[in-house]
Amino acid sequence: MSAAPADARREEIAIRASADASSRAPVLVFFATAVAWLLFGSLAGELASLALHWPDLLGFASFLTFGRIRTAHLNAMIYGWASLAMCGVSLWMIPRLVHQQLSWPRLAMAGAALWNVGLVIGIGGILAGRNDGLEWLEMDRALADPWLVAGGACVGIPLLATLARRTVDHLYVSVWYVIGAFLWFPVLFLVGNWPFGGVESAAVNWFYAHNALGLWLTAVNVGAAYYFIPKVLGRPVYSYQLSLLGFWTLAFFYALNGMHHLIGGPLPTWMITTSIVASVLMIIPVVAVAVNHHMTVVGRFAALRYSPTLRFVVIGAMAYTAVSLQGMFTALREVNRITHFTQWTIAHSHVGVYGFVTFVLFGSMYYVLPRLAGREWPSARLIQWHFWLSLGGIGLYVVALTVVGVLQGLVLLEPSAPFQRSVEVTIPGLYARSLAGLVLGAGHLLFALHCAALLRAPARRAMPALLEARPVVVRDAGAVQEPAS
């Protein structure tokens, strides 16, 4: 046997070790602050949920009223937990995939600091009553947004510089998604914050809000799923061409989707219809991604029992398919007239932002953190508890609000039914929502404590090339390589 394969293997391991070392500090900072915002957002979300069926709760404090605490919850989860964790995952993946050390890691760390300053100012302002009044853009445009812009630039520039210094000729699909997201989001944020007025403001607001989900949150996390599923299984992605079809059709069709949230509003019919058609055409990227992920995993579903990363990421990928198909269905006028302005919409958004985005981020962190800490997760049991609490909590949340949302919509369509009745039918679902929030919050607290234990524990032995929970994953030789192109 030639020594060449062994030499190539050692070179690959050295490249990965060098990439990980360069990104270690900023990634850990992004992850740590993301988890802190996850805990804050969980508490705020539970208080907001309780206020829906217990309106006198904490009514003595204006900053804890529903309008403020619910908005603080939304911004903490989107811009705090999700965006910060996505930045950390991106800073870790891109150097590995382009075989380069991260450029200017200190600039990326400065980006984490600036972004968090913006969050403290923005969310603190929301709790104090300063609100721009635009969904997903409530943080003060003058005081908070400049910090977010500067922080985002400090992350995007090192990623683009690292890409420019790449030593690989072929770009894996995860690079397309991540870099695309970091190019799209600044444009979206600028347009969304432009001071439009009247009906134009509503149209631009939903252009931003929907695309922040599709071209920021979705893009990074689909890219992460494309990385971690093949990585853990030790096999190439099923079809590279199919993955690029999914990327480009997402880019073309998603940008037009947001107007279906304004069905029935004072906008031109052609604008609403174009958005509905684009929503239906989203079946192309969704099916492309779903088929690619499924065919990559097929025959190896047993690995989900052993790999926490695979378990979370595959469930997240399934939720992406589910929420996208549900979104196409909801965009149709005859369906929208039932579901609009109901708890259905809340359930739908949580399938995406939690079932998809948060699950993929949990799985990503379960893979990345041990490699940066140089040690294994302290407790397999805590990982299991975290998974089942998260899955059970979001399952209860979505099912309960979906059912009462449909009932609520049907009552609202009855001309003779009093409005009070549409409120009463939601009460059981609202109680279930609060219970689900407690379950999810318990899972988040366990995850945070486990992360702290991992980072504080002494390294007991050198990290293996592939750290997963059971030998069925470890024995795949291909799993130590980057995902095949």
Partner chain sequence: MTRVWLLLLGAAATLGFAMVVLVVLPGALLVRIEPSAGLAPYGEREARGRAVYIADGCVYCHSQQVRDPSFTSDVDRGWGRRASLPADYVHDAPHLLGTMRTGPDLLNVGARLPDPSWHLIHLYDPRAVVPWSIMPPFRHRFELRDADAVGPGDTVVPLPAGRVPEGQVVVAKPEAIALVAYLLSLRRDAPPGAAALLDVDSRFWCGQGDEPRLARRGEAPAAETPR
Contents of the next structure:
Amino acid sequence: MSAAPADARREEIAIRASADASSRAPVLVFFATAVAWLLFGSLAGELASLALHWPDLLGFASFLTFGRIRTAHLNAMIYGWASLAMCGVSLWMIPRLVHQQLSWPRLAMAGAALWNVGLVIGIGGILAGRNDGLEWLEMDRALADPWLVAGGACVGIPLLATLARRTVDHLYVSVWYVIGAFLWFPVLFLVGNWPFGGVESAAVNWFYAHNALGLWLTAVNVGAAYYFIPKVLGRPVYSYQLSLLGFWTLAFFYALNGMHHLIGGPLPTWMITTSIVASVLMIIPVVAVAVNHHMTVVGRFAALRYSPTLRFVVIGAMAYTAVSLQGMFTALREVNRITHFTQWTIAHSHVGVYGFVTFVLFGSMYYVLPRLAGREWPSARLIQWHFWLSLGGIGLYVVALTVVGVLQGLVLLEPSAPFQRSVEVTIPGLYARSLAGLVLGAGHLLFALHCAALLRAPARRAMPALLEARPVVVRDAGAVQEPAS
Amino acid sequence: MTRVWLLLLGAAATLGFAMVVLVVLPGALLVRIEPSAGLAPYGEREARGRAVYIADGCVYCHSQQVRDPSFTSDVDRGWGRRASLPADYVHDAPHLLGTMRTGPDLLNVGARLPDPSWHLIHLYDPRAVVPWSIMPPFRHRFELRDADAVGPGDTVVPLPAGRVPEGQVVVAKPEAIALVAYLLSLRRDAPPGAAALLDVDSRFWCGQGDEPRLARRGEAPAAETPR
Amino acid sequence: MIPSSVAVVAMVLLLGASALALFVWAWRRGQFDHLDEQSRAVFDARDPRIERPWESEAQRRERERAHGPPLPAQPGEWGGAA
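What does the same protein look like in the form predicted in complex with the partner chain, given that the last one was the form predicted alone?
Below, the chain from earlier opens the complete complex, with every other chain and molecule after it.
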């Protein structure tokens, strides 16, 4: 790997530049709309949170009642923010990794438009009271979903076509994750929306919802972490074998997990037990990824003080480990009998979708956007603020709801305790969550403004916006220099 | 490098899928479900009410499942006389089992709270009947009218004094009436079906013990609200 | 029940089978060969040689030994934009 001949090097840079140029426009559109949905979703989430402790606040408008605004929040975050940003990251990473220009970038742009139309119809519908009645699949299956399916296909097809025209032989592990996600998700979405009835409807519902997390959100974001961590550090992943093991075990075990959302429910015990067993087996892919990421970063944690990308992505990867272990634990009947049906679950899902997914996506965007814009982030301080608001907000959120969730669960298990107590013990946590939501929302607002400033303002700084402008003292205190630009 | 883990993985995967195909699938195919005793399909009004329940997102705060009393307190709380069975849900499409209990389980609310007026008041203004409630009001399913603009066909909600502006009354829209009809139809506590075979099957498949369990606190806690 | 189980089991099988098919394809195509080399596929030739300001002296020397003398980062590389 040493000193490649100069013209080979130049050619490589040309390949990278042409890959980046080919995906630039669609990636920008996906990111921009993703951030718009992030803002909308934050507002909806905050309103839902306020409605829980001030129940009469929003009673004046049907579309603001808890059941609707909460659902709009979920759909805006999952299908708006996360999914659109993930499409952007995927469209950007794959051409780079397979050394080929993105095929049909216009089709991908059309995909962004279709997907967004679907979201507006779907989420507007939810607010107006058109809800398919299945959690995670509320958007109208006749009016909204076809747009989403068409939009998704317009992203998936260019990705697969790019892959087919690749000029490299081997597929890097991130490619596995991303392509796997784009193959699995359409299948999941179609089956999930199939109108089943009775308890089968519940089984299929949670089969879908859990896999949407595992085979869509998780897959793309673990893939992104496998790209950005080594890339920024300039070190290959600790063990490439382990990374492939992680991918394949995820592929094999995840599909079986879903029924742990129905523990104790009216479903055949064997289905639930199978899911519990598979949930515990998830320890293999999770530990494989955790060990691998940790060992890649170990000894270089100081880099987190410099690179915003690394900071967000590494914290995201840690949250992935945490949320997975927590999920495994929650799938055990002894734990589940306390935590099921309580705020614990809400905290858990936010460790996953915020601590992990959203952090990795923020980190990715901090890397990708300046490369698309051709100029640097205007302000390192804004990035600092965004980071600490996000971390502080999600920390408060998770701690508050986890604690009151356990209390709520214990009260509910105690037959002689009146139901009223189970409501009252959650109230302090609900207030804390509203505060956390404000903090997170402030971070999102800063991030959105910063993105806008990056894209609109002329370049003001030539140096990258590194968090740490001055040298840090490293452990074996060698001579440390200013960061190279 | 070694490829041992690859081999192990391939082997495990093959085994796993063989097991699913050979063991689980035939086992699953052996059972069929019939509606549990006395469970009729929803009438037109109840079905409309169910649609309102979905549109207004009641499911995000209320579950509709009574879990096995051997490891939960659902039955002891008076939420039903027995754990619910697949047979209780044959007419439910989509399911509304729910994942949150911000509010109480509603699978048997029709048995527990049979008074439609209570429900109407509660839906319009939960804190009029339950001061500590955090349930949102569903005002949009009602109309505020001048007291003298009420016709003979209108259902006036008997709100306690001071809960409506002077000289006005609250009239339930048809959706509110349908929703309450749906709530009152929620009652899935008949003893498990008469067909013995089915009964055994569903209990087996639901992981209950040999005895169908009834409420430990004696008879059904009908009309008594646990709070 | 059983449509439920059939639908879910069939789906699980379908997903599992697609994973298995991918796996077999990957194996046949030699995707599991030369893993060390593959782990470097994220990098352009220059990437491992670019100076990282957070590295200790020992780490810097290790990088130099493995990849050759350090290069200052160009636009578009680890920290900067294109």
